[in-house]
Structures are given as C-alpha cells and as structure tokens.
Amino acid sequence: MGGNGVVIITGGSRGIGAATARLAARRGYAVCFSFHSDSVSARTVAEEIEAAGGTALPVRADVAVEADVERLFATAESLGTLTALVNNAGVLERQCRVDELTADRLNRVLTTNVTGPFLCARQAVLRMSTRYGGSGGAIVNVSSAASRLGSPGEYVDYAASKGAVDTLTTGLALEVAGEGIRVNCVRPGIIDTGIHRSGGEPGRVDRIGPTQPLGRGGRPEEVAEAILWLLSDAASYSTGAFVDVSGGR
C-alpha cells in the first residue's frame, strides 16, 4: 500500500484522470483507477506508474452501473485502506443547442456525469466515514467551469450535469464533515485533453485557449496539482471548497 493509503480515480486512463493517477502515485498513494473501454491506454498508464516505482491497478468499470462501481471499490481493497476518491469520469457529446437534444443523449450524459459520482461517493463514504468504522479521508469531485458558464450553443446538458456535481460537493461536504471526510471540487476550464474530440471539435483548445485571460489552454497536470492538494493534509481545513483551474475564465 502507498504511504498515503489508496486512492480511487474514476476515468483514469487518459486526460485529467491519467495525469492525476501519475501524480498521486508520485505523492505516495497506491492508485486504483477505472476505465470504460480503452484498455490499451489504461495499461499504458499503469505501466508508467509501476515503472516509476508506484502501484497501479486499472479496473474496467462503467460508473453509471451500480454493480460496476461496487466491484471497483471491492477490487481496490486488495491494495489496502481507501483514503481518497477522485470523481473524474465524465462524458460529453457533440456540440448542439438545447432544442436539438434528445432524451437518449441526456440520459447518457446524466447517468455518467451525475449518477456515477453519487454512486462512487456512496461507496467511499461507506468505507471512509467514522460513522461506519472508517478512519476518514478525502473526496475531490471534478466539475467544470461549464457549470458556471452554461456552455451555450455547445453542450448545456454537460454544463448542467457539472452543476449537479457542484451541488453534490456542497451537500456531501456538509453531510460528512463530522465523520472525518472532506469533500472538495476542482473546476477545470479549457484543458488540452481528448474530450474535445467527443464534442466534435478536436481543435477547441487552440481556438478558445488564446482568448482566456492567461492567454492559453491548460494542461491536465495543472488540474492534477489542484486535485492532489485538496486530497492532502495541506488542505486539512478545506471542505465544500471550489478551486477553479480555468485560466481566469
């Protein structure tokens, strides 16, 4: 087990999740991360962590499926005591207006981006809360600046799902504050990851990045730094907090 215990990171095979997995391993966590379908990328991330002397356990799981979430957390127990959760897994679909949305699309986005973090938070609380005999821990939810900006003309459904993650952060933080668990949130802005291809615009960072107050898009590693700070004892008096990693936007 890592010196800081075990962290579960959802969506850890690429982008912000992969950067967080690598940094968490360097900071002394044993890392268990989920991936949805890209086993090649998941294996690559795990091999990189292990080559650097860390511990990594990739688990194929759909966070929108309750049985998969239960299996993810049960599998992570082989690494030791769970001390941290990063609710990172998320999806978006092609850019469109609200009047072009379908129920099927809404359900796909909301089950992954809202149901998933709730199901994972439940399993984490059951293991970490002093109410259930745990020793405490920390949860970081990965939201988006979209929750504040609305993403008009692109993906209001994604933005709304991240608004729900913001509310989960506030409510859960207050609910478990007396049970040894801190719950905080990171809201990335325009970050250079593959998720923009899902929205139909692979070059979105190049288009929007220069318009940000800091003049560029962000890197996944910059978001990972904020996540690891919130998980650490350096943030021991922070709960229900939001850290915007959005270049000033």
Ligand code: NAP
Given for the second form:
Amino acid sequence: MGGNGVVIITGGSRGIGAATARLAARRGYAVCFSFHSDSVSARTVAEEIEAAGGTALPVRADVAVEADVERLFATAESLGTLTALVNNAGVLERQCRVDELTADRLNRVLTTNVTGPFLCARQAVLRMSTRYGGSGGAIVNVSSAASRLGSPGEYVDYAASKGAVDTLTTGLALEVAGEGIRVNCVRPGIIDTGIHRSGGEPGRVDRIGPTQPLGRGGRPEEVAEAILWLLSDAASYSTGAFVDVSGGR
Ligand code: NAP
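Form predicted alone done; form predicted in complex with this ligand now:
Full assembly next; the chain just shown is listed first.
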C-alpha cells in the first residue's frame, strides 16, 4: 500500500483521470482506477505506474451502474484502506442546441455525470466516515467551467450535469464535515483530452485555446496538480471549495 493510502479515481484510463492516476501514484497513493471500455488505455496507464514503482489496479466499471460501483469499491479493498476518491469520469455528446436534445441523450449524460458521482460518493462515505467506524478521507469532484458558463449551442445538458456536481460538492461537504471527510471540487476549462471528439470537434482546444485569458488550452497534468493538492493534507482546512483550472475563463 502507498504511504498515502488508497485512492479510487473514476475514468482513469485516459485524459485528466489518467494524469491524476499517474500523479497520485507518484505522491504515494495505491491507485485503483475505473474505466468504461478502453481496456488497452487502462492497461497502458497501469503498466506505466507499475514500471515507475507504483501500485495500480484498473477495474472495468460503469459509474452509472450501481452494481459496478459497488464492485469497484469492493475490489479496491485488496489494496488497503480507502483514503481518497476522485469523481472524474464524465461524458458529453455531440454539440447541439437544447431544442435538439432527446430524453435518451439527457438520461445518458445525467446518469454518468450525476448519478455516477453520487453512487461513488456514497460508497466512499460508507468506508471513510467516522460515523461508520472509518478514519476519514478526502473526495474531489471533477466538475467543469461549463457549470458557470452554461455551454450554449454546445451542450447545455453537460453544463447542467456539472452544475449538479457543484451542488453535490457543497451539500456533501457540509453533510460530512464533522465526520473526517473533506469534499472539494475542481473545475477545468478547455483541457487537451479526447473528450472533445465526443462533442464532434476533436480540434476544439486548438480553436478555443488561443482565445482564453492565458492564451492556450490546459494540459491534463495541470488539472491533476489541483486535484492532488485538494486531496492532500496541505489542503486540510479546505472543504466545499472550488478550484477553477480554466486559464482565467
Ligand atoms: P476523456 O479523455 O474523454 O476520458 C474520460 C474517462 O472517463 C475515460 O477514462 C473513460 O473510460 C471514462 N468514462 C467515461 N464514461 C464512463 C463511465 N460511464 N464509467 C466509468 N468510466 C467512464 O475525458 P477528460 O477530458 O479527461 O474528462 C475527465 C473529466 O473532466 C470529466 O468529468 C469531464 O467532464 C471533465 N472536464 C473535462 C474538460 C476538458 O476540456 N477535457 C473540461 C472540463 C471538465 P474509457 O477510456 O474506457 O472510455
């Protein structure tokens, strides 16, 4: 087990989750990360972490499926005591207007981006809360600048799902503040990952990056740094906090 205990990172096979898994391993966490379907990328991340002397356990588990989430948390127990959760997995779909949205799409986005983090938070609290005999811990939710901006003409459904993640952060942080658990949130801006392909615009970072106040898109590693800080004891007096990693946007 790593010196910092065990962290579960959802969606650790690619993008921000993969960068967070690598950095968490370097910071002394044993890393259990979930993925949805890209087992090749998941294996690559796990092999990189192990090659650098860390511990990585990839688990195929859909965050939107309660039984999968329960299995993810049960599997992570083989690494030791859970001390941290990063609710990172999230999806968006093709850019469109609200008047083009269907109930099927809304339900897909909301179950992954909202139900998923709630289910994972529940499992984490059951293990970490002093109310249930745990020793405390930290949760970081990955929201988006979209929760503030609304993503008009692109994906208001996605933005709204991140608004729910923000509210989960505020409510859960207050609910478990007296139980040894800190709950915080990172809101990335335009970050260079594969998620923009799902929106139908793989080059979105190149298009919008230069228009950001800092003049570029961000890297997944820059988001991982904020996540790891919020998980760490260096952030011991922060709960219910929001860190925007969005280049000034
Ligand atoms: P990404 O590169 O598309 O990676 C998404 C990750 O989530 C993959 O590991 C994927 O697994 C996993 N995943 C997707 N659906 C899942 C499910 N139902 N269950 C479990 N895992 C699932 O995305 P990203 O850009 O790194 O985004 C990570 C988080 O940051 C998301 O919450 C996103 O909304 C947020 N964010 C991103 C940006 C940005 O510009 N990139 C900006 C703001 C916020 P597979 O590899 O198996 O598909």
